[in-house]
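This document starts with one chain, in the form predicted alone, laid out as structure tokens.
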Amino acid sequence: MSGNTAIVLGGKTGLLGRTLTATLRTAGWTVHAPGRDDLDISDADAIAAYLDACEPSMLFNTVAYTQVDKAEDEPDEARRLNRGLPAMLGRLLKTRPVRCLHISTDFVFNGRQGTPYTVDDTPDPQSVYGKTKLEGEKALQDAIGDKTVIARTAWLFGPGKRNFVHTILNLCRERSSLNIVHDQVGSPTYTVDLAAMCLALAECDTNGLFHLVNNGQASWCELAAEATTLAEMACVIHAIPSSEYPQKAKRPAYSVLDTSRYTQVAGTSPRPWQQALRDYIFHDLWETELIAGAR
């Protein structure tokens, strides 16, 4: 499908947003990716004027308050972005012919389940971040559920911005060993693949909840070990329990996401995270960022 126009909030600087913007443009979309100097996302009148000027068929919201631990101390600020912005978008899009794809998170689940979470499983967030992201989901669904896709994702790594894998490999340049948590298990996700999944759903006449992650599961320790092995770095990864790496916000111990609804709608399955990680390291990091040094 070509000739579509999109607004990507967070598309100028965000880890996902930048890749999503590039993916849409490659697919023939006209994309507006406003930065802070271009659009005040706290100003409803400014967003309304921007929508009317750009006349998009789709709005992608990749903006969020993602500092999980800091959110415990700044719940109002987290709620302003994670609930307030989606609620505002819902009000504005209700009277406009614009669909919305909103990025959410695995943190909406409590982590006590032993099998991958489906879109039908009941959320039970355990942190301010998770609670405010769930509130944002509900605000959009209540306002424009018939033209909203909620895309939950997790554990992002990808080109152009610092992320867990990038950080681990840079630390391995300086240290002979690292201690990494082994008792948190989730779905590592390559932003390039996630952007392609978002594009596929945008080009479908669909709505509702989707889980968009790479296939498979890993602990943080396993993800770090696989990355250092692929990068051929002589750094020993030691597994430690979460109790030895205390953090203010409670993380789900198990937050693997089931992508079967995406497969049913899009007709394709996400590839394994290990394959995606190889592409990231060899195509994105090895050829550019690691050679150039840490950013």
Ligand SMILES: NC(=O)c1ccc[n+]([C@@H]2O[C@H](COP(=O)([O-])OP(=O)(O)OC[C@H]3O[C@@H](n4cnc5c(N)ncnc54)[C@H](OP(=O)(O)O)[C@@H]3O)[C@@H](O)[C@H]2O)c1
Second form
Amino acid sequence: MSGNTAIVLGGKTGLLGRTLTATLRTAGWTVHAPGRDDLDISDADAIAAYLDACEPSMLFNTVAYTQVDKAEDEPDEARRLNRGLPAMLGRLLKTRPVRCLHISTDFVFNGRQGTPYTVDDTPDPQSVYGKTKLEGEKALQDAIGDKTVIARTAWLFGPGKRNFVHTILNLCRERSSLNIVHDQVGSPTYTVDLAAMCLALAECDTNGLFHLVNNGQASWCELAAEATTLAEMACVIHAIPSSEYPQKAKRPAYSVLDTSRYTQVAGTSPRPWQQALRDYIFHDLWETELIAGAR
Ligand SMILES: NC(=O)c1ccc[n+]([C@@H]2O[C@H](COP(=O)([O-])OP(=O)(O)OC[C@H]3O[C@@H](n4cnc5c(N)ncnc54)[C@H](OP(=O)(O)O)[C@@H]3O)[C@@H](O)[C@H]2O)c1
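With the form predicted alone already on screen, would you show the form predicted in complex with this ligand?
What follows is the entire complex, opening with the chain shown before.
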């Protein structure tokens, strides 16, 4: 087994994958980040050959079917990626000296709990996306639970790819007001902070379920309002109920995640999402046309 060598599935183009790849490389890891042209992730033989050529000590899986509403119409395709790929990885890694860190989601919960979800709370997904992601968690845990970290995260924003915050700030350049849902509350999370948490767990030699998000909670409306305030954009954010913004997939009304297991194992707590959002806007977006053009 080689030293700190990783494969990051989704590392070439994914919102999280790209930042995770950069974080691992900065920390001195050798990282292979295959895109669709480099590796066919539906082909078990191809993945096996890739594993044997790269000899990683760790495989990070950030690939998923992430279009939550479209998944309601394409359950087979969503299941192929969200359950089938982890199941295949479980079979391939069982006989190889490779640990796994797999990313999952807050959407495994039904959202009816009024306090942050811990790793001991019972999942009850309400959407095809949430159900297939939970199936993926179970497939990996059943196959190689002793060397797998399942990292549930939520509401991602970060550099390199469109995300909710980026979309809101772009819309604010064209409109004087926006209506944003106020009755869905979650854990906004900066991909840079999430990648650092993944790295810490990879270096801890641990396994099991973790919730990895920034500290605190917000509604989509509160997140949008904080972002526009920080970016000094003159756009009024109006709070609306979900009933005024119908979406195909049912989303949890409350999916704040409790990170205490991460803190126990890693010895640090994630910082508040508001601090992370400042870094995203001032460090990642400040010099781009997105922000500069708005000022
Ligand atoms: N974004 C969020 O707010 C959020 C919240 C909770 C949990 N998560 C979880 O976090 C993880 C990463 O999410 P993300 O937002 O970074 O996802 P993303 O930006 O949508 O990236 C998904 C990655 O998967 C690849 N991929 C998708 N379908 C593929 C296919 N059929 N064949 C090969 N590659 C394929 C994509 O490649 P292409 O670019 O080539 O399509 C991309 O690199 C996922 O497990 C997701 O469920 C995300």
